[in-house]
Amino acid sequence: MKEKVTKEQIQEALIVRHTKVVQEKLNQARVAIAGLGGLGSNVAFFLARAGVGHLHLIDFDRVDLTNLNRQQYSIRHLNRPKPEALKEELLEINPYLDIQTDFLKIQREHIQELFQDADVICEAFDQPDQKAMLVNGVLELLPEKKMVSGSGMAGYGNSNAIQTRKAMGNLYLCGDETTGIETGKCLMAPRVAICAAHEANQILELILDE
């Protein structure tokens, strides 16, 4: 039988690690994650463990067997929509998070409606054309929004090549900006997770430095 853990107990545990001032900011924060693959699913796990109170999970894909080498899913999730499966997992970490899901393929015309309430937008797509569409769309339509984008994490080794930098305005890039999926290099869990950790860390910095 599972032990019942209260919201207050989880908050107390987070405050012990983060301090009350920090945790109150995280509780109020709203982060939208576009793409729930190797980058996005790991970013979501990091943010949920940090106690970010409001997460918006967006993807049009279903969990596939080829996802399991680097993404936060299990065999029990196969063929399920990624937003639904990931929400289930995150609520096992903290059942009191506010998690919104959208099972759809983001188009330019969706951008304002989907992201208008987000404090920070996380871009975590695989394909370069999707990345460009979302980044350019947010920069044009929602220029006041802070955005963290992944660019290059394929292969293995050379961990320190993955960096975070401010590209322009409210846009931050994480990765080596070279080894994307289009290079044909393999995607493996460690390097993908390093890039996801950079994205999550930058998101937390933007929330807490506000």
Given for the second form:
Amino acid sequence: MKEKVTKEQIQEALIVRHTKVVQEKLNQARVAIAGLGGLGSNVAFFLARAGVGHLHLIDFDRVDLTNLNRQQYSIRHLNRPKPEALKEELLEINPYLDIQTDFLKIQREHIQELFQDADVICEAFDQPDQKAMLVNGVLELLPEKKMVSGSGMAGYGNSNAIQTRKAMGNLYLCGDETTGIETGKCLMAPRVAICAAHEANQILELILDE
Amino acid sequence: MFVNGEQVHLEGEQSMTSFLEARNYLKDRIAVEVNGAILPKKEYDNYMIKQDDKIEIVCFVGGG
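If the one shown is the form predicted on its own, what is the structure of the form predicted in complex with its partner chain?
Entire complex below, previous chain first.
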């Protein structure tokens, strides 16, 4: 059996890539991810690889076969709750991350308690009314929190239409803002991952440029 | 008034709800900011738009 990788070794390796000043900020950061599908599972992988110290993963769904075209799960995860399946995967990248999970369908009345400790909240739902519910709820109830949301990443091609902008208050919006599943477009791994990378990249900027 | 950065002429008295309906926005898929503050959904019916308002509307489409 291979020797166990220590916390110190992982820290050293992250500092080699990120520098000490950056890594110390990432270690302290707290990010909540609401929705662990194509957006959320990819955002979580990016942030775990970056060594973001405290992650809160929230979803009400279980992994099914239709998820595997774009979400960071495998056959071995089928039927398992997404939060615990994803946590297990992230701990294979960095076993020393603090990862909290909630197997829960988020309603407006959960928002204050669920997100009070987060530095940044990532909206990564797939249904547009759920996205709007969470964004409105956070902007109304926790206006001081920074929030990153995704809207418009269906289909393929047209990579450069996906953008990040500060849309209002503390809300940063990623996506092309038009291409949805409503228009009959499919959802495919690359374009969803481009949007997820926009979200994760904006989250890192919010953490590091504070 | 300005809507998403574009100047728009306000025609008579209009609530946020009637303005959004006239422009075919789906109320449960948007967020609306007026003059830098989020407008809670429960206030859409009562909020009367003013000529110098700066309104930002974000639309959510499905997929994730």
